[in-house]
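Just one chain follows, in the form predicted on its own, and it is written as C-alpha cells.
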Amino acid sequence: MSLEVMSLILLGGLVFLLAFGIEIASAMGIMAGLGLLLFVHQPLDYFARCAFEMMNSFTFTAIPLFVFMGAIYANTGTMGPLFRGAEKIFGNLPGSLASSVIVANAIFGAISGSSLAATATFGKICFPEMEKAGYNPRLSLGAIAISGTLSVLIPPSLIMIVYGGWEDVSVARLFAGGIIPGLILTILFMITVTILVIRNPSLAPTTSKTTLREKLKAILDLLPFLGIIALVLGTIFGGIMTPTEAASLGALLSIVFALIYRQMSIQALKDSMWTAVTITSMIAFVLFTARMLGQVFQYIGLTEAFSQFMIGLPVGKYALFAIICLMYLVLGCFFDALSMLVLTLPFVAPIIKNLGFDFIWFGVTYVVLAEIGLVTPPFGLNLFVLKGVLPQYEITTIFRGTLPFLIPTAILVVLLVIFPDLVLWLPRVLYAR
C-alpha cells in the first residue's frame, strides 16, 4: 500500500472521528490502533508498553504537583489578596482593575502553570469587582480571558514540561527562557488596556488615586506570593532542585500558605487532589496516544516525507517558519495547546532542526502561539471556562473582548523571531557553566 493511501486513511480517519465529536485522545488512540494492525503489523499490547515507557518519566511527575499547587490556591480563595494588592499598586493607571487582573494572573502563573485554573479563579474573584466598579463587561472579560494565557508562558508551565519531556529538552532552561517573554507580554497587555481606556473612557471609570502608604502595604500583601515564586524558581535555576523536586516544594508551600491564611479545609484539599488526578490523567492519555500515532506516522514514512516536502519549498527559513506559525494559528482554533503540540511535533521538530532553530527558542515561541489558540473560537478553552464561570455572557462577547489583546501577542511572536536572545539570553546566563 502506498504512502499516500496509508496517510489518507490515518489522517482522514482522525478528522472524521474529530468531526463526530470524539475526544482528541480517543481519536488518536483509535487511529494508532488501526495503524498498528493494518500498516505496522504489531499487536495492540504495544499500547501498554508505550504507556508505561511514556509515563515512567521523572520529568512528567512535576505535572500533577504543579496542578495540585495551583488548585490549592484556586480552591482555598487565597488569590483575593493577590488581586487587591495589584489593584492598589496600579490604581493610578487608566483601567487599573483590568491591569491588576493581568498582573495578578502573571503572578498566579508563576505559582500555578495552568491557564484554565487562572481563568476560572480570576473570573470568580475579579469580574464581580470590576462589574461593581462600572467596567465595561467586554473589557473585563477580555482582560481575564487573555491574562489567563500568561500561565502557560510564565514558568512553571505545564506545556513546557510536556515539550521538554517529549523532545528531551531541559525543562529548567525552558522555564528560564519563558521569563522575559512573559514579562514583556504582561507589560504589552497593560499598555493595551491603557490605550483602550484612553481612547474610549466609557470602558472604565475614572481611577482613584492611591497613596504611597497604600502602595507599600499592597507590596507587603504580595510578598508571600513573590516569596513562593522565588523559592520554587530559585531552587530550579540555582541547580538546587529539579523541576519535579521544586514542584513538590511548591505543593507543600501552597498547603502551608492556605493554613496561614486560615483558608484550608478538608473539602478544598480533596478537591485539589481530585483536580490534580483528573488533569494529569487527561494529559497522560493524550501523551501516550499521540506518541503511538506519531510512531505509526514515522513507521510508514509520513513524517520524513512531510519534512522533506516542507524543507524543499522554494522559500527562505523565516518564510517557512511563518508558514508553521500560520499552521499553528489555524490549528489553535480547533485543538487545545497540549493536543496540538504532541500531534504536530513529530512533523515539525525535524523541520525546526533542519532550519537550525534552537529548540529552547522554538518551545517558548510555540507557547506564545498556543496562547492565541486559547482565546480563539470555536474551541478556545479559556473562552469556555469563562463562559462556565459567567454563563450570562456569550462566547462571542468574551471573544470580542480578547480581540485587541491578540495584537500584542502577535507583536511578541515577531519580537522573538527578530530577537531570539529574548528567550535564549537568560538560560545562557544561568547555565553558562
Second form
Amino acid sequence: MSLEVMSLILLGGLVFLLAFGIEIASAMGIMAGLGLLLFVHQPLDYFARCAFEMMNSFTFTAIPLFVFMGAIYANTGTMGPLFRGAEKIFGNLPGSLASSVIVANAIFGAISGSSLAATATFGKICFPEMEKAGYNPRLSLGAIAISGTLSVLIPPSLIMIVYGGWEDVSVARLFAGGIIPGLILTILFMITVTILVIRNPSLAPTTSKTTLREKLKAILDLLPFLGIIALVLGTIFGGIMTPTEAASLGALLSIVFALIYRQMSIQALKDSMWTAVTITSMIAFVLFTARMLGQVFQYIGLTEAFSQFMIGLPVGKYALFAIICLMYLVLGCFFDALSMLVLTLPFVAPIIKNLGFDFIWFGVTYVVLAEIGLVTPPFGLNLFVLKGVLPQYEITTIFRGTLPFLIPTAILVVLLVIFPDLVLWLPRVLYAR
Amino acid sequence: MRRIGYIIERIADIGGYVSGWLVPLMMILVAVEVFMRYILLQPLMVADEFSAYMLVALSYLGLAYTWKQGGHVRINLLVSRLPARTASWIRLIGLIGTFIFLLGLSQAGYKMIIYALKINLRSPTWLIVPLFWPQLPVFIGFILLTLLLLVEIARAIAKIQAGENVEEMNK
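Form predicted on its own done, so how does the form predicted in complex with the partner chain look?
The next block holds the full complex; its first chain is the one shown before.
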C-alpha cells in the first residue's frame, strides 16, 4: 500500500474519530492499533510495554507532585492573601484589580503548573471582588482567563515537563527558559489592562490610593509565597535538586503552609489528591497512545516524508517557522496544549532540528503559542473552566474579554523569534558551569 | 445488571482512591530521599526507582476513575450540535470502538505481565526488582477501564432505548 493511502487512512480516521467526540487518547490509540495491525503487521503487545515504559520515568514523577502542590493552594483557599497582597501593591494603577489578578496568577504560576487550576481558583476568588468593586465583567473575565495561561509558561509547567521528557531536553533548562518570557508577558498583560482602562474609563472604577506602609505590609503578606517559589525554583536552578525533588519539597511545604494558615482539611487534601490523579491519568493515556501513533507514523515513513516536504518548500527558515506557528494557532482552537504537543512533535521536531532552532527555545515558544489555544474557542479550556465557575456568563463574553490580551501574546511570540536570547540567556547563565 | 454496574463503578473508585493516596506517599518517599541525601548524607538510592513505579501505578489504576469523572479530554464541538438521537448513536459507536481497543490493550497487558513472570524479568538497577509487580497496575488499570466501558455501553443502549441523550450520561 502506498504511503499516501496509509497516511490518508490514519490521519483521516483520526480526524473522523476526533470530530465525532471520541476521547483524544482513545482516538489516537484506536488509529495506532489499526496502523500497527494493518500496516506494520505487528500485534498490539508493544502497546502495554509502551504504557509502562512511558510513565516509568522519574522526570514525569514531577507531574502529579506539582499538580498536588498547586491543588493544595487552590483547595485550601490560601490564594486569597496572594490576590489581596497584589491588590495593595498595584492599587495605584488604572484597573488595579485586573492587574492584581495578573500578578497573583503569575505568582501562582510559579507554584502550580496547571492553567486550569489557576483559572478556576482566581475565577472563584477574584471575580466576585471585581464585580463588587464595579469592574466591567468583560475586563474581569478576560484578565482572569488570560492570566491563567501564565501558569503554563512560568515554571513549574506541566507542558514543559512533558516536552522535556518526550524530547529528552533538560526540564530545568526549559523552566529557566520560561522565566523571562513569563515576566515579559505578565508586564505586557498589565500594560494592556492600563491602556484599556485609560481608553475606556468605564471599564473600571477609579483606583484608591494605597500608602507606602500598606504596600510594605502587603509585601510581607506575599513573602511566604515568594519564599516557597524561591526554594522550589532556586533548588532546581541551583542544580541542588531535580524538578521532581523540588516538587516533592514544594508539595510538602504547601501542606505545612496551609496548616499554618489554618486552612488545611482532610477534604482539601483528598480533593487535591483526586485532582493529581485525574490530571496524571489523563496525561498518561494521551502520552502512551500518542507515542504509539507517532511510532506508526514513523514506521510507514510519514514523519520523514512530511519533514522532507516542509523543508523542501521554497520558503525561508522563518517563513517555515511562521507556517508551523500558524498550524499551532489553528490546532490550538481544537486541541488542548498537551495533546497538540505530543500529536505534532513527531512531525515538527525533525523540521525544527533541520532548521537549526534550539529545542529549549522551541519548547518555550510552543508553550506561548499553546497559551493562545487555551483562550480561543471552540476548545479554549480556560474559557470552559471559567464558564464552569461563573455559569452566568457566556463563553463568547469571556472570549471577547480575552481578545485584547491576545495582542501582547502575539507580540511575545514575535519578540521570541527576533530575540531568541529572551529564552536562551538565563539557561545559559545558570548552567554555564 | 444495575448492581454489576454499581460494583464496577465502585471498583473504579477504589482504583482512584488507591491512586490518590499514592500521591502523598510518593511525596514523602522523595522528600525522605532528599533529607537523607542532603542532611544525613546517606541517600536511600531507592526513591528514583520506586517513585517512578508509583507513578505508573497511580497513572493506570486511576484511568477508570478519571474516565468516570470525565477527565479524559474530548472534542464534542460537532457532536453537541447534532440532534440528540444521532449524537447518542455516535457516542455509543465511539464507546464500542474504545472498548474494542481497550480489550486489545488488556490482552497486551496480560501478555506483558505473564512474560515478566515467566522469565522472571527484573529491573536493570541495583535493586533488581521483579518487573511483574510494577507492571501489574498497568494490566489492572486497563481491565478496570474495559469493564467500566462495558457498563457505559450498557447504559448508553438503555438510554437510547428510552429516547434519552447519551451525552447527558456523565453530567
